[in-house]
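We begin with a single chain expressed as structure tokens, specifically the form predicted alone.
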Amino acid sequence: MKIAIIGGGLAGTACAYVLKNAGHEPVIFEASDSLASGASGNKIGLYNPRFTAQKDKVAEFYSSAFFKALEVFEKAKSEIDWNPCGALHLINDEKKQKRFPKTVESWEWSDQDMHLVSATEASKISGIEIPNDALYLPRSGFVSPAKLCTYYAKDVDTQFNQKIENLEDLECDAIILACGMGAKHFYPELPIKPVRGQVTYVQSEGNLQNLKCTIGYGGYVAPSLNGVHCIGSTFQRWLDHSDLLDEDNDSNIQKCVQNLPVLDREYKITDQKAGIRTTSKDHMPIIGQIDQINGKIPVFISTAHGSHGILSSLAAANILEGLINNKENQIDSVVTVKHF
């Protein structure tokens, strides 16, 4: 089948890749001159799943995503800046006191996986000196997204600067909207919203230079890549533009800092890029058929990734291969499908 895909950041790419492994055609349509030009542009993106004490639908759909991401991950490996240097995420408060060990409990994971550990064994494992115990993934840690989506689109067709209008005007079998919020210019009833985030890239120097692992306390922390480490993220919901703000370079850090205090100096700032998430009211992906065009042309969506793209994107990819070649009882096993 051949298979229009709107959209060329994490989204649109990962579905032209199941797609193309799948014996499909894919076409991808981007409205700007590159692939990842949006969200999906960050250097350094942490693949973590999203978190629930129990093991219910949720838990079940990121820990699938979880699994199967590392499965291209380790064939992709440099192409992509793989870095699995394991991730900490810190328990610094009641929340998280309460959910991790429910986390660890209900999810079942292997101790290769996913354990609890004490503040002393977080600080050997990060190499610098962590005040909270943790729940360490060692198997986590952090990717190009940007390089992510062009190893995605390897061998697809990519036609750049194209701006679709109307569907109608697409020659194919079927279509698959992957365009974050602009999937509201075809449907604008989806229930579908704006978060802007701001990552800072900052020198490595001082005991930033020690860190091993990737680092999550609300924001997060990344390991040094060539030299500049990755600090993020604002998530602010009453924003929509990505313009650059320094006073978001200061919230990043200083929230690092409040949380990892041996990391207190000043830093020199390399770069910084600030995005449009697009998210859900529940958080969840909204991924499924949404419509047929003139009785005979499917219509599938993959939108509202948050900020759990690099591991939900995948796995929506996957769910879509699914429903076009009519896969039902697999999908349904793994995780609940949104039909509008």
Ligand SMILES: Cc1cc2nc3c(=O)[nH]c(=O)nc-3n(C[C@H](O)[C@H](O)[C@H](O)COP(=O)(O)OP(=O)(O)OC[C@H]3O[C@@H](n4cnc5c(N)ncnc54)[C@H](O)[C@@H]3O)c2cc1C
Contents of the next structure:
Amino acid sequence: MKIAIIGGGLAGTACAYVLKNAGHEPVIFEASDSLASGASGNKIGLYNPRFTAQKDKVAEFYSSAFFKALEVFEKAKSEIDWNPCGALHLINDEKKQKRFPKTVESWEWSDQDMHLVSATEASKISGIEIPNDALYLPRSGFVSPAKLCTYYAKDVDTQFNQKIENLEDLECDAIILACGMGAKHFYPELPIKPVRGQVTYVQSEGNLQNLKCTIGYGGYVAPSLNGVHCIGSTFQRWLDHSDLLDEDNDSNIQKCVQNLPVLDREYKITDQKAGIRTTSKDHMPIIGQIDQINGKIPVFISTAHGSHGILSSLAAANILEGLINNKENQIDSVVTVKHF
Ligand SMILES: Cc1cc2nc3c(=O)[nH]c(=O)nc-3n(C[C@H](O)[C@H](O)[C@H](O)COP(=O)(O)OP(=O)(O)OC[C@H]3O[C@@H](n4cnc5c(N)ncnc54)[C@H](O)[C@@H]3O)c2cc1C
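Moving on from the form predicted alone, please list the structure of the form predicted together with the ligand.
Now the complete complex, all chains and molecules, led by this one.
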């Protein structure tokens, strides 16, 4: 099938990758002049599941997504700046104190993939002094989302500077909307909202140089890639622009040193990147068939990847490939697939 994919970020390129591997002919239409020009353009992105206390549908979705992503990262590793350095999620509030032990118990991941550690163990693992106990995912880490998009879209027909206005104009057998908030242009009733965010890149210096794994504390900090660390990220539900803001860099660094006092110092900011996340009310992605044009061309959607797009975009691509090929769902029978 010739499948028109609208959007050249993680959601669109992941679909192109999975569909091409399944024998289809995807074509990406991207409004800008490059891949990953929207939210997917970060140099460093952390891949972590959304943690829930129960083994519910959210847990099933993100567990499958996590292990599927590791398989792809293994194949792509020389091209995507993959660093499976491990991730510590600090237990720095009462909610996490209750939730994380339940996550470990109910999710039933192997000890090698997820367990709780004391603050002393966390300090040994991370190479810096950690003030809290933590949830530890030894195989988590970071990739470059921008490079992952390039990897996914390799050998895929990609048409740049093609802002699609009208779905009826596309000559194809199926359409996938993978254009973040842009999906509202076609379906204004879609229940999605923008949430602005900015990450800050700082030079590796002081104790930060010793950091060996990613650390989440509400914000996050990653080990160095080419002498630079990514500190993220702001969340602004009230903004929908991607202009850079100095106060966001201050806020990212401040939050980091509040949670990790050993990292307190003046940092040289080397770069920054702001983008718009597309979010849904229940914080889950919207994946499924949304329409049928002229009674014959199905329109699918993959959007609202929120803060976990690295994992959920690939899972969504597998789900859509299953729907397009009328297969049993490859990623469990998730209720995250919303049919309109
Ligand atoms: C600051 C920040 C930090 C983040 N950190 C992480 C992280 O550490 N880990 C993680 O997993 N996730 C992270 N995320 C979330 C992640 O980046 C997103 O979930 C993901 O990039 C969404 O991908 P997407 O393809 O849906 O959207 P986008 O990357 O925004 O892509 C949509 C594309 O569609 C194109 N488009 C729109 N309308 C049209 C049209 N009509 N015709 C043609 N093209 C069109 C746009 O130009 C754009 O390129 C972060 C997000 C932000 C903003």
